[in-house]
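In the block that follows, a single chain appears as structure tokens, in the form predicted on its own.
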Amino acid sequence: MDSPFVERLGRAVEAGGAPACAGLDPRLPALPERVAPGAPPAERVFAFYHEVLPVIARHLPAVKPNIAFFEAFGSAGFAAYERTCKLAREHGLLVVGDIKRGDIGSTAEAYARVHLDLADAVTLHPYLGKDSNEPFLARCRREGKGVFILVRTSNPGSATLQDLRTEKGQTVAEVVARAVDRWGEDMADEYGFSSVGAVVGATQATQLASLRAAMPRAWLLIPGVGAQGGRVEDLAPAFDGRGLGGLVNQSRGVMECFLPSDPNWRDAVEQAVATFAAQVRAVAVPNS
């Protein structure tokens, strides 16, 4: 078995890497015009990542491909997702498959089988309870895979359910956070973190400290920086004194930082990724 996902992530950060990842959300209108012009959409998408993944790997330890943007191109798009995940791992990047699955029984087992073969970790829904996540948790225990359970998300409408309070006064998000901590209590790595992490949106910074306290063992995957309004400088409560515990994601701010007509788009991506990495590192380890 390879080293567990969370250990590899911790070692990458300990070695000086930024606790951050780039979101891969391919949109055709945003792709560089010079990348595979005239090719089918899914081929253009893969051609873009073929050129940009080595750039990302120089600055970040991980990527987060969002499967919906690939599936929009049909079977060819799913094939591009598979190829992108494989290529990212060949470049030494950890892959967090943003699949947001959540089902039960044999359906969950099928999802866990395919998606944790493609990625090192995946995002999951908690709404159906632990049994919907158990096939994924089994692979965490057996093979060192990772999961990130949706706890408090970035979107404005999330409060409708996630901020509802139970009879005990806890919000639904807090109830899920405590479940995340229980589900991962037997999977601690050498750094004290569990293979069971949580998604907490960067736009929910006011709740970050309390959710961190409820999930002391969990890596927090933190989307929503940039276009969605989240700010890196508000995310310090996610990290421990070693700079571990938070994995900040940015998508459009680094992957769409250029005009499609710009011939120097690779340089623009490199600068954007390097700047993002430095921003996160400064917040995670402020005295480094």
Given for the second form:
Number of protein chains: 2
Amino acid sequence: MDSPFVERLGRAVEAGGAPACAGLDPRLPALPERVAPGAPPAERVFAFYHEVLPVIARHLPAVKPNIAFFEAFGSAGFAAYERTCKLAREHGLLVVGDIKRGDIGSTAEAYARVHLDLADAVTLHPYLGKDSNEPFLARCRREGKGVFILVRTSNPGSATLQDLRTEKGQTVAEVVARAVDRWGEDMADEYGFSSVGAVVGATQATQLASLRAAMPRAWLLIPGVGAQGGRVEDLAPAFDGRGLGGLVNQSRGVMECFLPSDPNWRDAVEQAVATFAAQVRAVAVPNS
Amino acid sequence: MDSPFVERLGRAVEAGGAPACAGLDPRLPALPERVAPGAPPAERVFAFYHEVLPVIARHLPAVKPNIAFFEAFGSAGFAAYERTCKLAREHGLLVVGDIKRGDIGSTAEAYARVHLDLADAVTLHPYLGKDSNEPFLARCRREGKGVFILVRTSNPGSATLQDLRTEKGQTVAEVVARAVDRWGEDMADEYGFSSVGAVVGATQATQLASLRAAMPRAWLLIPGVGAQGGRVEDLAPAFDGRGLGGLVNQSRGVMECFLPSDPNWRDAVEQAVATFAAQVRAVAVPNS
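Starting from the form predicted on its own above, please write out the structure of the form predicted in complex with another copy of the chain.
Now the full complex is given, and it begins with the chain already shown.
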């Protein structure tokens, strides 16, 4: 098989890259006016990514397309998601499909088949337990794919369930974190990280160190930087000394950093992505 | 606005219908060989539902298409899902989109927009808390749409998280059930049921009475009958005296009840659906 997803991520960071990804959350009003004006919405979305993926690939190892924003355009949007994932991988980018699926048995198999064909890794819900994630885990073991289980999310309402304390004194998020650790114990890459990662929001920086300790082998996918209020400089506890262990995502801050009417929008994206990469790199590998 | 989804469900049962739905989980090897042979997979799927939806509509008030099995065919499958939902509604069927989505803020809004346009109600994950479900709840309030929050699922691994006991002695599933009850308290229909329902697996029959008590206003969507081992006769606690409160789903047992080579597959489906409807009706309204 190809090198595991996590190992390719590790190599990119070892080679001087930033452990960071650009979130692709297409919103029509934020697209550059000059890109495929008048084309159907989903065509405009793909045309935009056709132009920016090479820009992103010069500065970051990965992208995180959020399928919800593609599904919002119906089946044409789903097709744009497929094409965007494919093109990103052709540009050498790792693709984390932000699908947040979670279902049982044969349903989970159906999701795992299509979504891990499209992407190198995907995000998953934990509420249904291990068997619901098993078809995805099987592809991690067999083909080096990756998963990120939702552990502690960045939104205000997340505390209700995720911070709920169990009779043993742990929070629900900590229980899920320990499950993530167990599920990944037979899948270590050459850096000691497993193919089973976790989502921990950047707005939960105070919990980052304890969640990191509960799942030392897991890559943490960290959304919520920028528009949601999370700060890159608070994320140091996610990383080991080598800059591995945290994959920081930014969406609007890098992909909507220009006015739609701006003819120089490509330069704005390039600058925003480069700045974001440097910021994350500085926190992840402070002595480099 | 139209009558709320739950009210239309209530009326169907009041008129003598069964509180039950057929699960649409398209699997190619299970399709009748004679339906659109040689057509692309997603076309065959839609052709099948084009033939069976009128049959279902004669015996049941609702269908539950599981989008995973459509997504498995990529964007063409997503298009088949869109067409199947539309056609089902044209046949007067209520459509519960089994999408099991759960994401935050603007992402949840994107999902709510497209999926509650396609369906009358959808299934949702609870792990991210109320704000993740709010864009869906807003459409319940405003347009009478419905949601079913995953509370206690039918799969073996569900116990890990859902039966976890909190420091206050409740299980996580009970905590979610109480949230479902609160979220729906301002949305009662003429029968006293709210637009915020819950998913409780038929294999969890021992928890049915206590979960019903924790959320007395909620319709319970009950999958897991048949292939997964749940039994209709164990589901009595879901129903009030009028046959309302439980929406029992069966997928494989009714939609894959024939050999693909059987030329009389339509008759087999008609008989299976009618039998299933009568079974559920007998448990839901024992004195009718």
